[in-house]
Every structure is written in C-alpha cells, then in structure tokens.
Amino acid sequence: MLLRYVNLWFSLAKFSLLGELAFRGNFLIKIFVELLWLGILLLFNYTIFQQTTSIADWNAQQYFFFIGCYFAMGGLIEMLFLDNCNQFADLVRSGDLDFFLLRPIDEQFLVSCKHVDWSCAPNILLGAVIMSLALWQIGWTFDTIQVGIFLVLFASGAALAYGFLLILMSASVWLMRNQSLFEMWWLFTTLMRYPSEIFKGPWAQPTGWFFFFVIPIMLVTNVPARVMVRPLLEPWLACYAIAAAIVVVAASRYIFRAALQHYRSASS
C-alpha cells in the first residue's frame, strides 16, 4: 500500500515538473523572486549583526543557521503542500472536489499532494547551504547522532506545519472561502522566522508561551535549529516537538474527515 502511494506521488511530481517546464519563463521568474527574498532576508539580518553581537542569546552564526533552517522548511512546505491547500476552497466552491472523492485513493493524499511546486525546490538547497556555512563558521565537528536527531526533528516540524495547513484548508468546507484563513498561515510563518527567546517581557512572554505550547507553531524551526547550534537541547523539548507533531497531524486528519462529512457535492 505504501509503495503504491510513493509511486503515485512520484508520478504526480513528474507531471508537475513537466507543467512547470512548459512555461519556463514563469518558472525562472518564480525562482528569481525566491532568491531575491533570501538575499533581502540575509542582508537585513547581516545589517542587524553589524550593530550587535547577539539576538536573544543567538550569535550571528547560530542565527544564520536558524535562518537557513527556516528557509529550507518554508521551501519544503511551499513545494509540497501550500499551493494544494490554497486551491482546496476553489474545489469546494466549484464542486470539482467530487472528482477527487470518486477516485479509489485516499482523499487527503490526493487533495494535499496532487501538485508539487518545483520553483520552491531551490529554497531547500539554499537553506541547506546557509546552514552548512553557518556550521563551518562555528567550527562544528560532524556528529552522526546529532545530524540524525536534527533530521527527525526537521521532519516532525514539517509534519506539524502540514497539520496546521490541513486544518486551515478543511475550514473551507464550512466557510467556502479561505483567503482570511491563509492570512493566519502567513502569521504562522512570521512566527516561525524568529527564535522563541525574543519573546521576553510581561507582554511578549505570554505570546511566546502561547505559540510554543498551546498552538505550537514555533516548534517547527526552533527545535531543529537548537539541536544543532545551541549548547544544550533539553530532551523533553525534543520529545514534546515530536509528540506535538503526532497530535496535530492526527487532529488535522480527524478535522479533514469531519469536513468531508459536511461537504455538499455539486450534485446535491
């Protein structure tokens, strides 16, 4: 069964790549925009570090590793899921969701994985390059166990982000439009861009606590980055990140199935 889904995903990915290459100019412009965004992000933070030695106890090399982790994570989510989830409201409104529900395959997989945005694939590679350069400047020594833990936590962060996207997407069945819901997703990506330590003080600390434990979107990039460049990662925090990903993905699956139960097809 799993092999069947893997083969299907590769076929969908190949079809998406052929579609992108049919409009090469648009494909290259999208890649250029992503490169420009990365350049601005790096320049902005480089300028900040010309005036200070650390941000919330993260030095320059650690912080640039965090940026690379965020950029790679964002590229992975946008490449695999974002465009699919954004189109879900149109499928509901037009009734085209009927055609997905009639096919002999899991609806969630087909709806959320049918298209791969290959223009975001370079973001993952560029993020990996930034992380590698930051580790080189730190003088990091290769540690297989540390890298393995990082990859597990990076995957759990991606699963956590996917779960939140699926929840927002599922709400389209009741609301019919999801533009405002995806404004919330961009708020989430903004929170993913910063270390949790910046939320200090009587007003900011409750906000940081809320988005770290209640709606744990800040776990997506904070925990994987910490395990590589911070002096110590509490074991409970790594376990909590993995557990949160499992809970959110399970909850999103339940909400998606409940949304389909309330979907009124085009023929009804």
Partner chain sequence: MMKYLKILHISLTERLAYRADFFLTTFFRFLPLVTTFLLWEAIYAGAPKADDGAETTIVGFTRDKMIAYLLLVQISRMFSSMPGLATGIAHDIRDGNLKKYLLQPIDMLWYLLSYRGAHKIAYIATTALPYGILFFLFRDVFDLPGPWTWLAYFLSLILAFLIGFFFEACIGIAGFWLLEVTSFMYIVNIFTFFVSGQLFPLELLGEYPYLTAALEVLPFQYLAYFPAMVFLEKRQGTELIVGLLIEFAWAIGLLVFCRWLYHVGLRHYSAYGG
Contents of the next structure:
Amino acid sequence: MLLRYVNLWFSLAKFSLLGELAFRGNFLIKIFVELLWLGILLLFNYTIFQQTTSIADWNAQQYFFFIGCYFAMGGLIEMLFLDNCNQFADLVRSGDLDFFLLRPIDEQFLVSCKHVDWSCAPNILLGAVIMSLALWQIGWTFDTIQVGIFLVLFASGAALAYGFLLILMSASVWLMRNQSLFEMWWLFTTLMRYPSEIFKGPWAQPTGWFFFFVIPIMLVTNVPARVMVRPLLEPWLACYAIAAAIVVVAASRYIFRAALQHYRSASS
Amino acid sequence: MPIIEANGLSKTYRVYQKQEGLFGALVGLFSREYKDVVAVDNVSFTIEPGEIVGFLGPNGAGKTTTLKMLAGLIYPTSGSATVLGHVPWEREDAFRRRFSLVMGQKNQLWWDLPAADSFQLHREIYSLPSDQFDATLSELTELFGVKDLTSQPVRELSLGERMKMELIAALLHQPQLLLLDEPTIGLDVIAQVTIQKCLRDYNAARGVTVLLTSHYMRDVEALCKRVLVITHGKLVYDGSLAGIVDRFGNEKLVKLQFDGDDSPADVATFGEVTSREGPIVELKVDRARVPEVLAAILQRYTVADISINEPPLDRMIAKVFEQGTV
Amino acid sequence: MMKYLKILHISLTERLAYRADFFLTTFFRFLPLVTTFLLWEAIYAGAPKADDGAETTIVGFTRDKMIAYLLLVQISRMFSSMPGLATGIAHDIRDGNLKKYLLQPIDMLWYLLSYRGAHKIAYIATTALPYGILFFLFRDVFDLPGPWTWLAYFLSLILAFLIGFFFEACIGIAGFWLLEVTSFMYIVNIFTFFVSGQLFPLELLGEYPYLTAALEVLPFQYLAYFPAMVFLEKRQGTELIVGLLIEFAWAIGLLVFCRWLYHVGLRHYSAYGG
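Go ahead and give the structure of the form predicted in complex with the partner chain, now that the form predicted on its own is out.
Shown next: the complete complex, the earlier chain at its head.
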C-alpha cells in the first residue's frame, strides 16, 4: 500500500521534471530570482550584525544557521506542495477537481503531491550549505545523534508546515474567495521566519505563546534550528514539536475532507 | 442485474444573488440572498449491461449533473442510486476502478507530455499489472488507429486525436461502465464519425455499458437504440429512438412536384409550406390528414412526383425540448 | 424545530464564512508588520549602547524613526501592491479570456487600471479604521510634516500606485511567453519585499555602493521606501524633486514598456491562433 504511493510519487516527480525541462526558460529565471533573494537576505543579516551583536540572544552564527534552516524548509515546502495547493482553488472553480475524485486513490495525496516543482530544489541545497557554513564557523564537532534528532525535528517541522498549508488551502475554498494562496502563505509564514525570542514585551509575549502553543506555526523552524545551535534543547520541546505535527496533520486531513464534502454538496 | 439503477434522483443547489451597484455590493457584505436552483428533479431509470443509452436535453437541463451524481462526484439532494452494485457517492475504490467518466470539453491528460506518459501514470494510479496494461494499450491504440501518435506531446495532437487519447486513457483499466459527456464536442464530421465507430466497435468487442450525452443527433442516431430525454431537470422520455417519432412526430413532410414550371397558388391552403422552389413544394401536414390532403391535391392538379417523409430527428427533439413535458 | 435549527446553522455559517474572508485577510496582512516590528525591536535591544548615553541609531534611524518608517512603508504598499493582477492577466491569456478585450471596444490595460483604482479606494476605505488605530497608538513616533511635504508625499504615493500597477501588469503580460506565472510571481513578490525597503531602510546597504546605486536606478524603491522617506522629510529640496522626477519617469517608462509588450504579445498570441 505504502509502496504503491511511493512508486506513484516517483512517477509524478519524473513526469514533472520532464514537463519542466520542456520549458527551460521558466526554470532558469526562477532559480536566478531565488538566488538574488537569498543574496539580499544574507546581506541584510550580515549588515545588521555589524550594527548589533545579537538578535534576541541569537548571535550571528546561530542566526545564520536559523536562516539556512528557514531557507531549506521553505524550499522543501515550495518544491513539494505549495504550487499544488495553490492550484486547488482553480481546480474547484473550473470543476477539474472532479477528475481527481474519480481516481481510485487518496484525493489528498493526488491534490497535494501531483506536481513537483523542481526549480525549488536548489533552495534546499543552498539552505544546507548555509547551515553547514554556520556550524563550521561555530566550530561544531560532528555528532551523529544530534544530526539524527535534527533530521527528525526538521521532518516534523515540514509535516507541521504541510498541515498548515493544507488547512489554509481547504479553508480558502470557502473562506477566502478571491485571495491567492501564495500571498496568504507568504504572509502566514512570516511567523516562522524569525526566532520565537523576538516576541518580547507586554503584548508580543502572549502573541508569541499563541503561535507557539495554540497555532504552533513557530515550531516549524525554531525547534530544528535550536537543536543544532542553541545551548540545550529541552526534551519536552522536541516531543511537543512531534506531537504538534501529528495533531496538525490529522486536523488538516479532517478539514480537507470537510472541504471536499462541501464542494460535493454545493456544486452541480 | 442492471448496471445503473436511479430512483428519484434530485439535486438542488443554491446560488448567490449578486446585488447591483456599489450600494448593492456594500449590502452584500452584510447580508446575502440565495436562490435555490433545481438542477435534477426526481429522475428514475435503469440501464442494463451492454446497452448504449443516449441522454438528451437542452443546455442546463441537468444531464451533466445527473452524470456527476452517477459518477459519485456530487451528492444528490434526495433519491437513491446503485451503479455497478455500489452507492456511487460513497466512492469506494472498488467502485472507482470499474467505471470511467470522459468529458469532451475537459482535458485529463498531461498537456506537455506524450500521451504514453499519461497512460503510464494511469497504470500506476489504477495499479494495473504490466502485461495486462500492455495488452489493453496495444489493443486500444490498434482499434482507435493511433498507434504512432502516443509518443507525441498531447498539445501537438489534433482535437480528434486528443479525444481518442482521452478515451484510451479512460478505457485502460477496462471499465464496465463508460459515462461520456459530449464526447464529440467541437469535432468535425469526419472525426465525429471515427469516434462513433471506435465506441461502437469497443462496445461490440467488450460489451461495455455506455451512457452518453451529446448535442449532435448524429452521435445518438449512430450509437443509441435507447434514449432518455431530460428537460428542466425532469425525465420526459425513456424509450427507443424510433419511439420518439411515434410520440412526438405527429406531422409528416409531403414533398410534391407539380407538372409544369410553377406550383399552384393556393397550395398553402393544404398545409404549412416549408419550402417552395418552382414546381417543387414541401408541405407540413398533420399525420391524420395526410390521405385526405393528398386525395384533394391529386384531384385538382397533375402531380409528377410525391414523397412523404418524417421530419428530421433533431427538429423533433427540439420540439420535445420546447414542450418540456409530455 | 430541528428544521429551523438547521436553517439557523446554515445561514450562520454562510454569514460567518463571508466575514471571515475579510477579517482573516486583513489579519494576515498585518502579520509581517508585527514580525518586522519585533525584529527591529530585537535588533535595537541587541545593539551596543553608546558610552555617552545617547540614543542608539542605526544608519541614521533612532528606534522611534525606525518604527515610523516601518509603518509608513505599509502605507506605501497599500498604494503600490497589486495582489492577483499579474496572475489574473496571465490566466486570461491562457484561458483565452483575452478575447473579450479584443472583441469589445475596450482596452485591457486601461480597463484594469480603472478597476484597480476603484478597488484601491474601496480597500483603503475599509482598512482605514485598523490603520487609524495603529497610527494613533504610535502617534508619538511621528512628526507631522509641512503642507509641501504632504503634497510631495501624495504625489509619490499616486506614482507608486502607477509603478506598482504597470510593473505587475508587465509580468502578467509576460504570460504570453512564460509557461506559468503564478509561482514566478511568488518569488518576485518575495524579492520585492526586500528591495522595495519593506523590511529595512535601504541605507542599511550603504556599504555596498554598487548595490545602492543599482537600487537607486531600479523602480523597486519607489514602491515602498521612497514615499516613506518623503514623509519623514529625509528627502528635501533638489533631492526630493529629482526623486519625484525619477519616479515619474519610471511610471511613464513602465507604461510605455507595458503597452509595447502587450502589443507584441498580442501579435504573438494571434500568430498561435489563441
């Protein structure tokens, strides 16, 4: 069963790549703009750290590791899911969603994984390079267990982000009629772009807790980044991140099914 | 056991009534009005294995909505149905493996890739065994005459070839039921005829049951012995194509060629003149009055040639649509 | 009884869904402002204190001026951002909806421009309240400028609207040639977020003269940074007039380019038979 889905995913990935190679121009322009963006992001932070010694207790190297982690995470989500989820609203509007429902396969899998956006794959690599450089500057010594924990938490962060994306996508069908999911996702992920410690002050602290514990979007990059570069990671936090990922993914599946039900009873 | 059994299927949906003007838009922010639209109203029928049934009706009559309910895509508001022994809207995998839905105006294949790649993907989605898949594929490409075209990107194919590829994709998993919505829309006459032939041959070879909607009477005439007519969501006719003529064809076309170069001036008193060219006149006459009218004409004039015809089928269907109910 | 409960339930969810659209998007649009604020608070908190106890400044901005700047770029973006414009045009090209502009005596670009203009006015009117509250809360960080600065500010905002419109329209029209504009637009938006100065005042990159020179010449800074600087009276005299002239030139330049691109695109489009 699982094997069938894995095989199917590889076929989808292969055909996506073939399709994209047919339009190389698009592919190259996108990679170029992504590189420009990363360059400016790094430059900005480099300049900031010439003016200040730390941002919310993260020193320069730690902060650069965080940025690498965010960049890799963003790239992963963009590559695997973002474009697919963005097309969902169009599928609903045009009625082409019908064809996804006819197939003897899980609708959520088909809707969210159909197309693999290969032009975002370099971002994951670049993110990894930045993380490695930051670790090298810190003078980190290789530790298999630490890397293992990081990978697990990175994966659960990705799962968490996927869950939120799916919820946003499903909700957008009847809550946000005219908005582009791309824009909403960019606005929403602003919460995972910075260390949670910046939420300081009388009104910011509770806001930070809210997005850490109630709608735990901040866990996505904060927890995996902390495990590598911050002094110590409390075990409860790691467990909490994994549990949150499971709960959010389960909730997203429930909401996606509800959206499908809504579509199937409202359309003609 | 029938392939499709529909009992009192109904579908009502709500549409938002947009208010006009800037003020209306502001009001719309706070209160919205909806209108209930009845798309399908209490439709019942059964279809037996191996049948090819035509589903006729004007635009917006509820044909596509009914097909979608039978495919399990949407829920009916009331009524029940059994398709291939399943309740369609429960959408069990076992059910979804056994039928196909093809829509003429929609494209299911990957646009930028050769059809062969889409077929491969299909094989994985339906988890078809390789040898069975290869055999079916070569049988179908043979039957549809597109063996050399499967490695061309779909966007480079003609509309007719693309439709054949769509049908092949739909038949790869050997469904027992094929639901077709306007399969020949936008095709030229030659392509229409080839698609019809392909469908007929496949039906003969595999005994697949087909339910098809079409605007083109030619499709229906060529393929279907039985038709369902739906107008305003209601099923108004279920029976043989010839039966429509009996039921609704209460007029005949009488074509007369008079002796000489011209037709008599008072010919219009015998019936409605539908065409008049020199000595040739075509009259529309109530079926019951045909002998009487003919006798009167023959008595008064010399007639070189007479023929009596049924009005064309599409005109008759149009009349059924207009009347709405029987 | 159950029937009426059901009706109540349905109408309640409908109403809520419709309002949720408005409130959720407004809420989402405020999020980057919040995080950018907090990021800068953290940066100022981490900066070394001057020995004489003077207020910390970063590239000439005190903390208060930075807050004012970050609020003002929001106003700029209110005028210059065009959500969905490029993707809308690209969709019209792909789906063949473009024909409606070709068959009717209406020009697509002028039509879209007037449509966007109306949309902007409606949007600004509906978000006036939350922004009003926000500015009131932070009223201490602003010094109100004189009438001439106000005039220049409004001028720069109108031009920002035009630059934003024609820039996005150009990307949408590129859909004649590009396979897929949506995900491309996502990247361009992220890129614009940085180079228009939404996250930081562009002085911060002052150590890289080539980069600042490039940004000076490119249109991006006029989408957010420049109007904010005008309001803060950091652009005055000749500098202000030259800035406005360059902004004007960009608006005209992009307009001309956009029209030309549309023209060429249409020829390309009809060559392919639509």
